[in-house]
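Starting off, we have a lone chain in the form predicted on its own, written out as structure tokens.
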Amino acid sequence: MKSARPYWLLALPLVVVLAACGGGGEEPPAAGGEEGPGSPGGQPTGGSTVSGVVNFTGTAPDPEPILMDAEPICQEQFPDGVFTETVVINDNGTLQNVFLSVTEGLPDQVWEVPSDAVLLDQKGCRYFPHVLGVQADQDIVIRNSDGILHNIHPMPTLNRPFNIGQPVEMDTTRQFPTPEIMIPVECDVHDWMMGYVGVVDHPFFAVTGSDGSFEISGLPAGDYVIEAWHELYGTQTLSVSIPEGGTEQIEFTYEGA
């Protein structure tokens, strides 16, 4: 796993997908992004919601530029320069790319795997999104939108790793059957490319985006532990009690140097 690199790039569009083969056609819908996963397809859920923001205080690391001279087709997509995404602070003082999930309190049941795939796109020699959430056994479409050689190399601990070359615009579909937070994903061709995949066995997760907010809906009423994960600043947990049909607001705060 590569060492964490600082990043201050203001929000670029996040496209949610892990790639598959072919270029064209309808893209798989995103899952686990800013809006949360919503209710899982066809299975009963509750009417309660937990939402909030992930704040950032202190001093963030200086942004570290990415040198893409070797790939002009990628470099030309960033006329103002491009930086690593390890730490992305939003204009409102919140933190991007934080993965949130319910870790305690869910009913003892097997949650239906969504039939929709999620997408991780390789575009401009970067992974979009930088942090992806997916349910165990859900299809992940890994897409090469650049039309140059990429090599997708996830390095899980609990799941089986794979290493796949994509020499042209194409998609590759894979799944991770075992919950694991978080799986680093690299490109062996471009050493600056780095992303993460969070795999859970239920649909109750989200990833913060350009305003630092999150929402996890469809929960049954109950007492829960919500975990936040960030690649540099680690994990935090908060407990929350949610009434039936109610919405509870929580806030996480990460602190820089």
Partner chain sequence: MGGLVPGLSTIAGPIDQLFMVVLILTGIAFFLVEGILIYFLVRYRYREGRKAKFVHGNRRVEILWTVIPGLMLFGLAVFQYDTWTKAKIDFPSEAVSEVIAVSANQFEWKATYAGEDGKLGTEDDIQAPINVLHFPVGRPIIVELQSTDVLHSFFIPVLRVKQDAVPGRPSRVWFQAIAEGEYELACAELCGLGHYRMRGFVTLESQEKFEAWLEEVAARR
The other form holds:
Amino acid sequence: MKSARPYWLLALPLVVVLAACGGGGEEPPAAGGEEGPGSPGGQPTGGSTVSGVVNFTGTAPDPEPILMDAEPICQEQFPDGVFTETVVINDNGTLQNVFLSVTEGLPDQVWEVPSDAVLLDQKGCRYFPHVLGVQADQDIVIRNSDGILHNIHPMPTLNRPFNIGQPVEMDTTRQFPTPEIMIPVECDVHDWMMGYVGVVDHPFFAVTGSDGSFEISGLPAGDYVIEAWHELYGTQTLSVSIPEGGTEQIEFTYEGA
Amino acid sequence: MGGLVPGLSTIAGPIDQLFMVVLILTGIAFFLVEGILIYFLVRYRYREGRKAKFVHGNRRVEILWTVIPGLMLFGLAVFQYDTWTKAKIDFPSEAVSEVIAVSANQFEWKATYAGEDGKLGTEDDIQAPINVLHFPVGRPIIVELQSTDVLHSFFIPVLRVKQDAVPGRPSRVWFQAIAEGEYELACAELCGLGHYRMRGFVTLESQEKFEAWLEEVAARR
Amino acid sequence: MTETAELSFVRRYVFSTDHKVIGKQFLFTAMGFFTLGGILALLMRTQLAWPWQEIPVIGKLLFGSGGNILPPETYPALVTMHGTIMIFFFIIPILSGALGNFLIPLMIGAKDMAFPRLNLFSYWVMVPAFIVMLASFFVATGPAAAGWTSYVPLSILKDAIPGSEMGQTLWVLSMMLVGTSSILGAINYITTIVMLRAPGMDMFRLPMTIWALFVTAILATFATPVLTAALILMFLDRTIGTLFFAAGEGQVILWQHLFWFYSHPAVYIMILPAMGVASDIISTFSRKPLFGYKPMVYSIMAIAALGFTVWGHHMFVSGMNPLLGLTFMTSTMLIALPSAIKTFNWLGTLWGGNLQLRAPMLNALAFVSTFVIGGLSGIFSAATPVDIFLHDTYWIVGHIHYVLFGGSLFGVFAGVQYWFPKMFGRMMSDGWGRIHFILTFVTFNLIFLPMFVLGGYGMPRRIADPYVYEMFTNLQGLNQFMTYALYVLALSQFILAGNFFYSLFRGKVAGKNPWKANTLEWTLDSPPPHENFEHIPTVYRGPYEYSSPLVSADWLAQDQYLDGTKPPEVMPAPAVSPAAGD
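Can you swap the form predicted on its own for the form predicted in complex with the partner chain?
Following is the full complex, with the preceding chain placed first.
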């Protein structure tokens, strides 16, 4: 329970036997992806790669404008208006914010947790990235870049929920110990703020960015099931088998209304 | 003690007057009691060998200091019936008032104004930006309060207005502002971790400016 | 009682049925919780003075994973736990639990409580309450954070605030146990005072402390079950999904009614014993009979009776029918009267006395002078139209602290220092007691008097950062001043603690009656033996015959026989040993 805030220290004068104190200040990460795949750390054991794109056909719902007039500091950052990120179609007709991960076929082993932290930034009353991938137990640095109150309120079903406020510009470090796809994250102060965190227990995951492509590398040769997840259009799976050292191309296609 | 911040509504006068009456009465009681206490401490401080008075009480003074404060307290109670009635019981008629719906949720105030038809709950209602409230000066305002999650309290210090917003149970509060200006609305009932910044921006302005603002808001939406 | 010597250590000091041991158990646990509640207050006031600043050392220790600053969800938790701990785990246990247990049998001339085993249970049912409440600091989402009043729906909707997850459930469980202990203790006190008085100890010869504890016990017996019932409903709402207090289907305001139906009388549960203690101490150190004994007794009864009719004054702007506001306002105005009568009688007691300003007396006088401010400031908020403004502002915080800190806590300081020799057989240092008193009294006023100014500006309570509001930015300097004063006040308490623990082992041996006081406990050895009185004493007079012309000394013990004293009428003396009646 490394992450739990040791409230019990408040009870110090009455606690005769003290357990060892946890927590402590983690170093903030040097860099964090504003979008795109969360950099998989750990020690992948192979040299194979799965890459591809997530295509989109049909019509997407019109993005809805977000009214931020309650927070001038945030509103100022979007002079041209700001819209919901439920469905973001790239110029090349691909779909952004799709979380891809290997769900079947991995060798039965424990993957090392990367020591690098990933960044979840709150900027302009939005989450960057909107969809974040992270390995179980990996540090997530939650950053408030706005300097106004945000609270991070993830609503997991397998992990333990938490709800922490950040009143000023600051970092808070947290982890999710259990794999879970996906954990919605909300801010109770700004009801339009919505993000998702995908937690897996291995380093083989990716999130599509502004070109709709993804790449999962470092896989050992084998047969895998790759799952794609999108917040509105749900999940799709594809099976793929890759030889040692090879790269396999796959394509997901989501269809709008 | 500076008393209360200056009041800018019709009810502020009677409330502040009552505050002063209580302040004067309790002030007299305070200085009387503490003065006598200190005087006794000096006058009757310990001296070796002196014997204290052997007195168990006095019926006459007991009656005196029961009846006099009793009558004062009861008088004070009756004295304020009128102000309370004015503030919370006798509402002005809706015909002459501006009726505004204010909905509170964690941690926002949302005001809705009647549109052209002068009625709330119809198609042309005007939704003000979050946390922004404008009130015309010189006519009664009736605020219909509701909450969609937990308790909040609608508190505008300068207007001497405070009323809890109770989820599932709409409440009303009325006031009439007497001066223009920009003030703040505070949430006065603990409502969560963002309670401390559940702040509204209140503009008190003339009827003309108020109508112009309403039009501008309606046009923007 | 030969078996006494054979009692094991555990039966003697841990699971003891001796009221004196149980009283001391309450005393020491309450002192621990006083420390904890004080630490919470320090954190709160530090935040109010310098919001969201990194707290040196402690910030790193407690809030290391989040920038070393106090998080906004923790502030409401601090507010909640400070109130809960100070009220339910400090003031009530130390007044009713510690002083009540220790003093009742001694002062009425009984060997023990009527139900010693019930008494033991009433302490040991508190222990799980302590554990559960402390455990709530350990859970990941933190302790309860919906205020000590735990208003619904904030306290029921788990997503509304982190403290409303596990923390609130633990809070409810703990409070149920506290309530159970209160009820059991109260029944025991009532029975003991009614049944086990020594021969000659008529009701109107009881010391005021006992009268106050008696009426307090009656209050607790009638009010606490209402709270416990409400807690059960809240528990069901939180766990199995009933909708007693849910918005729409249930009644949100019902919780407030039930809560205050208990908690307003609870304010008197917290102040009446202190009033009794102050009366005894003031009379003793004035070397003069208490002025107006019977009016004092009737005032306590009146406060208790009216105490059940004023709960709505906490709800003037809650959405309760405003017509009810008028009724509650009138009864609230009237409840000020008995308190005023008591104050005048205390002054009457001082008049013509021979005042020994020793540490317990100074604290008792502080009780009177600050309780006056507490009471008078209540009249402002009792005035419903003014309360529209003052409700839920710092005015109320100032008011309650003048009553509970200025009143109850100075009463506790007075009582503990007064009866310390009887409890432990040694004297506390009077000099250090005075230094502690002066520092505490001055800093107390520097902290809480400015709260009325904050209230005049409308600064709401339970606000983690008031300076978000432009209208309150000018109050930061005052808030910082108050916080500095609190630091001094907190440090001064080390003087009390040092004095207490040093005197426990090294203090001057007290002897039976160091204050030359009249009441029965002072006729016994210090500390009194197991079962207190070898022979039940006979009481010939009231407790306050100081400076009586009948004797040359300035005191006259209740059980001292003088030639020509009328023997007591035969009353149903406790023929059986209390233990047998259990």
